[in-house]
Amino acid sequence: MGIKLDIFRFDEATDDVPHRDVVEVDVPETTTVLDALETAKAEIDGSISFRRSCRSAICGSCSMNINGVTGLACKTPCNTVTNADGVIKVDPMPNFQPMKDLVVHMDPFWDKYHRLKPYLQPADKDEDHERERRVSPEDMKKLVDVANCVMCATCYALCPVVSVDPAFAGPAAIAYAYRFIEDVRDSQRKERIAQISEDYLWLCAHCYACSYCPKHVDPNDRIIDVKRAAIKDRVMINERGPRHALIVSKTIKQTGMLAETEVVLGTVGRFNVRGMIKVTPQALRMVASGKLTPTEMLAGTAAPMLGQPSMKPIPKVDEVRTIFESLEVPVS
């Protein structure tokens, strides 16, 4: 099988912009994608630079954009991803510099899991005990999908949030920060949760982007999971997310509809006077294109403070209510 690698070549140490070499190479048609690189490196170019270790998707380590899709190449057979010329284009992992070629910086990714402290802080002491802490088989149910993450960062290369701010946490920090948030051993949960929290939680706009997991880990569940934990908790509660998501239940459970006025309101804070000022060119531009009009602007911010809703329930409200109950949505 005839194979051309369209390969991103780029050395920070030389090179002011990168460009992009093709080499062919004949492999098997059963062979990965890192299979055709390493043959390229060992018979075509020796300075092609990539990351990988295991080969067995156990790793991480050669997570690539592969044909425009981020995922490891050890498991990403040629044979579904070349395309009708037989080209296969292979780029560094978006969301990151670039080091050489493939190979790309990784402190930022490392730094924001580090900041979790990623390993169990128990309240006692090892020696308290006779033998090892145990965990029931219920509780470890909770925790055996992220366990799986490998750190590859496909999801933080994935995530849209990260491209635009980059101090969002990332979909892997918050997943692994999951797993010892709700891990029975450690005694640290708000303190995680306050981490988590401060390092941007809730600017993820749950577009699951991150839910192509080359292990199933399925990040954007967990990030589900730790706000809820935090609202649960109450920590940083008086936060513009926690206080979006609850007046957004809030309001959809009362109505069955969104009330965007109240929405506004509850994330800004009804007394807060500056924050209002602020959203207020946005309040004009709604009413200026008619989604809002002055009527149900200034509806909606009286309303709230009169202890009314601003809109009136559709017919069928408690079957919406009933969905929110069966789900528990936790709504203030």
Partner chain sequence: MAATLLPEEMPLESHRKSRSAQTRRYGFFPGCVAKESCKELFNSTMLLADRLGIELIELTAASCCGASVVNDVNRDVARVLNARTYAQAEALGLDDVITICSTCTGHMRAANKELLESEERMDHANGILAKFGAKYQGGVMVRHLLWLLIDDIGLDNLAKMVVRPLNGLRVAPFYGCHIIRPESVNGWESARNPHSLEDVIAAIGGEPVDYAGKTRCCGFHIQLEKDNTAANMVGQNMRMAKDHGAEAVITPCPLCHLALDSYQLDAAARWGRTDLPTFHLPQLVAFALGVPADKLGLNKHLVDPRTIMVERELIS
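Heads up, when I say rigid core I mean the largest set of C-alphas that superpose within 1.5 Å between the two forms. Keep in mind the model is a prediction, meaning the values are calculated, not measured. Positions refer to the first chain, counted from 1. What changes on going to the form predicted in complex with the partner chain:
- In a rigid-core overlay of the protein, residue 14 has its C-alpha displaced by under 2 Å between the two forms.
- Fitting the two forms on the rigid core leaves the C-alpha of residue 24 displaced by under 2 angstroms between the two forms.
Okay, that was the form predicted on its own. Show me the form predicted in complex with the partner chain next.
The text that comes after this line covers the one chain and nothing more.
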């Protein structure tokens, strides 16, 4: 079968702008995109550059954008991605600076990983390594999925927050933080939660783009686990992210609904003058357009100060409160 590979070509050492080359290779349609690229490199143009090593989704080297979808080239059969016209477009991972063809500068990704201090820090040093540090199967079970991470950076490339704000730690680093936070052998749980909170743990936008992890680490769920750990251990919970989660929880418990105005004020901080100045134009625009009535605005602002629900509770709201109390859900 003839497959046309439409390849992004760029060499930062010599090129100002990228160009594209289309090469045609004769490979079976079940061939992986990586093997098709290997064939092109071996038979047509030896200068085509891409990272690869194991060819079996273990080394994590070959993540790239394939017909608009980012994933491991070694795990992507050509016949699952080929266009109707028999073309496969390959591009470097998004959210990274290209270096040469499909090879990108991975430094921002590794920097965020190194900041985690990604090694166990037990309470006692045991420098002679005289004994095993045993973990029960139950405790280990929590870590197995994350330990499968091959740091291919697919999730980082897919993350829409990273794409506009490189300060965000990104899914892989947060998932790996979880791996140490939940490890019973480690002694730095709170310090690790604080570190990842500073690296914008709470800037995850809940979009599930990272649910396309080729190794099923599912960073999206691990990010939620780390947030819960922060709330449970009360680490940096006066920052906006945790305050937002807690005020949402509080208004649902009080009224059955997510009370918008109170949530905004509670997240930004009622006495945070700078923050308030920032959200005020937005609030006024909402009132001007009729999205929010002045009464709703006032109720949301004033009622919580008097310890009252900021909107009318739903019928049978006591049932909702029973649920919150049975599960001991934190609301502050």
